[in-house]
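Only one chain is included here, represented as structure tokens and corresponding to the form predicted on its own.
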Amino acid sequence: MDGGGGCSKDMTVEFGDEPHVLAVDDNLTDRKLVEKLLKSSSCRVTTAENGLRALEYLGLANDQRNAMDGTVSKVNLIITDYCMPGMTGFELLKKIKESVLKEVPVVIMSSEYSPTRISQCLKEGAQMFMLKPLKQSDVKQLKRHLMKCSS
């Protein structure tokens, strides 16, 4: 389920009543499942079908101005599949962590249990690594973990 991951001291996640989550997955079925689970846990969800679309939404695509211009939508969490064509979830994680959005928690999902992959993602700044398919208990655990980080 969870590959671990600690809370960074300077992380300031403010959920409010309805945390906004960007869910990235190239598989429509998995994307819809994640969306449904998050919405049933009182999250506002935006979905993207690949890493490039996620970067565009976040205002971090190559042809967009820097996200510091304030026009980027605020997200409290990004949850992404690891294996996607074009840009992997790991590559998306690295781009986010190198940007002005580096404090936004990123959770990586994968249907494959690979200790090396898990370790690599956590080392690069992923908040958690979760195995697919996600279950409601995973989403509850995720919310609890991230709320602990914000306090």
Second form
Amino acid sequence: MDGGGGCSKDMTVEFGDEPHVLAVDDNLTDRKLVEKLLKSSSCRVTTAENGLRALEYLGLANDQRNAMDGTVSKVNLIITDYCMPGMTGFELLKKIKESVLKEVPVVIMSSEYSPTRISQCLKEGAQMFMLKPLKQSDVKQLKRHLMKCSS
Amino acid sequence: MDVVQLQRQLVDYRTSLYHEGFLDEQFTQLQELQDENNPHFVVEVVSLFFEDSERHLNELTTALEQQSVDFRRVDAHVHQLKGSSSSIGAQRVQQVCIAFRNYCEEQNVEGCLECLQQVKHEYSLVKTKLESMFQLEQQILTAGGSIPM
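Give me the form predicted together with its partner chain now, not the form predicted on its own.
And the full complex, kicking off with our chain again.
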């Protein structure tokens, strides 16, 4: 689901042919599915089972140094589930948008269709909101949208 | 039984699963994702679903046996089960989960217990049917045939 013209103008992240995606979801089955969907769309995928692990991977966890220390492999996109225990996808989105990685597009997935939730996420800087269960057409649309934004 | 007969049996069986609502088009998505790079994808993701579901069903059983039921805990597990069943296309399981969540919201123990029984039943049905389907697929492959889409 598109945010309707919500492309961030100053997106400097290159969304090339084989983007590296960080997929965050606490559900094991969903993680496997999103990983396969992204790989089938020529993405390199790293998965994380919760917000904290995602932040650690990105080098943004509280006890870590600046993410720009070069040891974290560059991530072109973060796709996260909304409903997760501990840190929700929305909270993760906020943390990323407040960090040095604020230019990395973040996409929120959810099994609930809630217009309030959708606008809340888009307002906070999410690139797109996607309804689960995810299908191949959703991922294709996502790629098209993100490549359009980065050109 | 020869390969052609087995293939026909598989197609008929699969069609019946969709027809009876055990599976929906999300399962077709999974099949379409399977390719030479990932020839066992469907079995793998369905196996994860089985593992995941059994864990949640056990947790739900325990949670609903408590003197004072923690509905947030119950809802959290049903939410997970609803999500994963939806992701693989296990429609009937997903549908029971929807009713289950409503009972959680109402803090209705009786309703929850009823749904737990139902979801266990539906889960066991879809598991048996998917396992039968995978067995049939394996028979076809062993006989040198290919799996019809």
